[in-house]
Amino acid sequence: MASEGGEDPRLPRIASTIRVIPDFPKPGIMFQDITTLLLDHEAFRHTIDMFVERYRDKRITVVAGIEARGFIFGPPIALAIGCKFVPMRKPKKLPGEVISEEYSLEYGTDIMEMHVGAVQPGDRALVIDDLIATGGTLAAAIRLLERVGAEVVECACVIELPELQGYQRLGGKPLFVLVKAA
């Protein structure tokens, strides 16, 4: 986690900008809202910088961003470390030929898609999203990337809901998070 070897002094600023919205989108959910982080350009820069510093020398060739908020953090990281960005989207959002992976939700299933040919065998992938809860979405992204021959180096999220133990669904893949929600 981000606090290995002592807490980075940027983390309190990042954590303080994440707004918690009770009972959204339904009663009992404490929604972790990163839009307030984006309003604070310093905190947003710190967030991107911390990911870039971690991945700059890991020979990542593709950053796979999960819809929708992985699209916010993924492209600037990809640009900074010099690799491609691949969007992992909900069904019927990508034109052209896609490869898909079904995954379980709390109630039902969903599908994640990416363009055929966007990721090549041997690519070294970083999967990025804003938050890990149950881990189902990240696990589906890992399976999709591995099906096309990529090596998933790590998953990264701004926020983790640790009580849900989503990391257990990642098949042993490392998870890096900046903020653990209370």
The other form holds:
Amino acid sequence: MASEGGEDPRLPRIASTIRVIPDFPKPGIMFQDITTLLLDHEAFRHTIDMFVERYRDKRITVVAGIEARGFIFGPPIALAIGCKFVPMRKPKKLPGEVISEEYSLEYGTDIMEMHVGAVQPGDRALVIDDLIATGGTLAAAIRLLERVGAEVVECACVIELPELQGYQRLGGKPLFVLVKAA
Amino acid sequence: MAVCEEKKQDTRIQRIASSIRVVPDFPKKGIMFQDITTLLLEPKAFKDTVDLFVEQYTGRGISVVAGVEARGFIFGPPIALAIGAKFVPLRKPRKLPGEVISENYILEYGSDCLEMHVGAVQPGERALVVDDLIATGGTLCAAISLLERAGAEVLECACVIELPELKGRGRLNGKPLYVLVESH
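Output the structure of the form predicted in complex with its partner chain; the preceding block shows the form predicted alone.
Once more the chain from above appears, this time first in line as the rest of the complex follows.
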């Protein structure tokens, strides 16, 4: 697995802690498992530090994390930079009033929801997930945030699957990743 | 604790409690849902929440923080990072790739299942279980079982909110419970 750049000495450790599980969730898929990264305290700390260093001076006012693995990486970043954390969830999980965005899956569609009132016009948002594949999920999150008048500054993931070219589906928004999985 | 420290703690707890939103009739009629998403919108309240847990658990030799999907994923990792422990996600069935152990538990109607990765936790490790809220204690009880089956010692369960009338505290296999806010 190649790491982004290669100058930062923390990246090889981060990359080495990610476990690949073949044929999950179905045959032919090489699943990038970040749970082993979370078992290595130093690697987890480095991961968060690298995101925080990138975003602390970018006047981010909201970190939006995508259920469920975005909930693991988003909150520590939000806490470190002192901004709100907003969970982007599967349908019917968020209580109270929500807005919904439908997005395509390989077969069929899914829905992502965000609370009404969580994000204000003019908020500067960072979208976080553990991994970008086709970009469909991140694109749905971007649309939800833009619908309420936020500016999406960047999308950030631990891992990218570059062959799936998800970066092209982000409506022109930039993507930052730590590790590219071949 | 000195009086001035108690006052600081009270201020933080008050801020945390006031940032939690109650949503009536969710997920079904009659349930007053304790919504922590509004706490997450107040950076000071969220920081105070994590700080209170970190103060409780620093220096107690805890090497693993286990968080229950999904809202335990929000509070567990910041605590784990601050106290130098690993974070282990406890998940609904078929979400974790690779080899898992499973624990079934009873719901009001029917049952559910919680899973943990084989090898995430070693025998002898000292563990903390984190979730946003304890109601009947069924989920936390399943979490404790998973960790104990892997040979870990569960020191304590920690939640932001307790619903004391549901008596979950007494269903934790004798393990102590630490909460910040009680909701009646």
